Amino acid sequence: MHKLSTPITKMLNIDVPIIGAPMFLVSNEDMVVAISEAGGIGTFPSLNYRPTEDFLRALKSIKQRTSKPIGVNIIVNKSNLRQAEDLKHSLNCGVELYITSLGNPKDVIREAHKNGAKVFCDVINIEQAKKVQDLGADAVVAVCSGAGGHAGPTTPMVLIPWLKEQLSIPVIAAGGIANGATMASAFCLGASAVHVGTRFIASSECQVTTNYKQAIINSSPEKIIFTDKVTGTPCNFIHTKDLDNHKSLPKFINRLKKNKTLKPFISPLLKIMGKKAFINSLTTQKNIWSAGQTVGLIHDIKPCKDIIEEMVTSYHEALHKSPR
């Protein structure tokens, strides 16, 4: 397999620029050493293992099976009760990359850093990228429209050049990336690496039920909802009967929200109960299933090893198919 080099590849030491991007109640420890071991960098979220014993014993047990580097991804809002525990035991564990999200990162950059270690953080405008930037971000997360989970408002074509031109440092790919031909579009607009988790939920080490799989592979752009219905906040779904009937969370706690003195209070609070809402409705086996557009794309289930090989792979031939 070609290696690719970028600013990514050279900060965190890796072979090619694709991140394993952490998806909530989905990325596991399969997947995380798989695709690190493949050339990319496996992540997870540390709310993943619950409760923090166990999300340190899977820390404990991916550094075993890889000497190569891994990240964690960290909700860094006041929702979050266990992020300065589990940054501590990521730190202690030696983790390379923090992905940080929703909330301000200063903490985990400080630790970070402090370590050696690197940190990203999900944008999706350029005045939260300034912001992470001015507190020493070592790259931002370009969260576009399509992304599977939490999407950004921007499409990728305005958003990446738009914080590439405007910032210091660099700029990942979040939204849109499944194959190497939008790998290589990312890569022109001023990515230095994509973020990739949809394609990933259709691997052979993914752990969700069959159904998840199958829906990614059937599913097209169109069928891709965009709604607050399940967590509380914005995210894409695969369009099933389930995800219609789905309860929304009270009309009245969105007034809150709006209630400047209320709103500190209250959106942790949402969080919280859209967190509880989802795993209840994958627990339950619910046909609700979070994804992004890049479902149309998605043809089979294969080993991540595979994934990564494909897409460098046809990262090569986009290019030379691409006019000169």
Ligand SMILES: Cc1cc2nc3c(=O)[nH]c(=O)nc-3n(C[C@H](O)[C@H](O)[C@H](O)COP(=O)(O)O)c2cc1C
Second form
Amino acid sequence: MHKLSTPITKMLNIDVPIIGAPMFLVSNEDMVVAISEAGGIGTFPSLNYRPTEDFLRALKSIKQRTSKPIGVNIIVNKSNLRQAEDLKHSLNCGVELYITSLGNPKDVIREAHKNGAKVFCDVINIEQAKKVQDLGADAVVAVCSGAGGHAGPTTPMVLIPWLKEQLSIPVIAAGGIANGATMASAFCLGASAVHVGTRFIASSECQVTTNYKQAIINSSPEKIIFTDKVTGTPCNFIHTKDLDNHKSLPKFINRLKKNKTLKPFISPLLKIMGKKAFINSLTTQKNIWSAGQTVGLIHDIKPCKDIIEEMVTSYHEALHKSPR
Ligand SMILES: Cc1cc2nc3c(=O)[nH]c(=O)nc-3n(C[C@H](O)[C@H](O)[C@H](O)COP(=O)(O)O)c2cc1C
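One more: the block was the form predicted on its own; return the form predicted in complex with this ligand.
Let us now look at the entire complex, which starts with that chain.
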């Protein structure tokens, strides 16, 4: 496979600018190893392994199976009581990349940089992007509308060039990328790498249920519902009966969040409740599945290596296509 050089591949010392995006309760050891071995970079949320001893065991195992760079996603809001411990384990194991989401990444940036590691921060708007740039982030992950998981409100067609214009650090595109053509468009818009989640759910290494994988293949962008009813924060899900029947978090809690005095206490509580509800829905055999609008572009289940190779090959083909 041809290498594809960008500021991000140089920064991370990888062959192709494809990040296997961290996915709560989905990313696993096999996916991280396969994506990194294929020339991209595999990442996973530290909270996918509970308790923290299991996370450390997974990290050590991944590091034994690949010498290529890997990444860990750390949720940096107050609801994550394992932040400091997970960061310490990751630093000790020599993790090369940290992806932060949902909070203030200051501590992660400081400690990671002491270790020579890089930090990319999830952002959904210019305010967040400038804040993390000022804190020393190495790149921003522009989480656009249509992304799997907690997505932003802005189309990639605008968010990527808008952030690129306003920032001095690289922009990584998240949301809407599942093949070479979509990757090529992200690069045309100014992205230096792509952050791919949903496509990798339909991979052989992913250990979610067959029904979840099949739902990704059978679904269409029209069936992706953007709702805060499962986690308390707007998130994309595949439309199913179980999603319709799912009870939202109590409305009065959301109302309390608007109160300035109570907000610092209510927000972490909401996040803990949201996470619990999400775990429950995914572990009780309910058909509640997060995925992005790229479901419409995904037609098969195959190894992560093949997904990456196909993306790179079709990226080159896409570049040579004239408008039709
Ligand atoms: C099932 C699922 C779980 C996710 N969990 C996380 C997470 O724990 N942390 C995070 O930063 N992003 C999470 N994301 C977002 C992804 O990292 C990535 O930004 C997104 O999947 C990109 O959009 P795409 O799905 O269209 O490729 C999740 C996405 C999915 C589909």
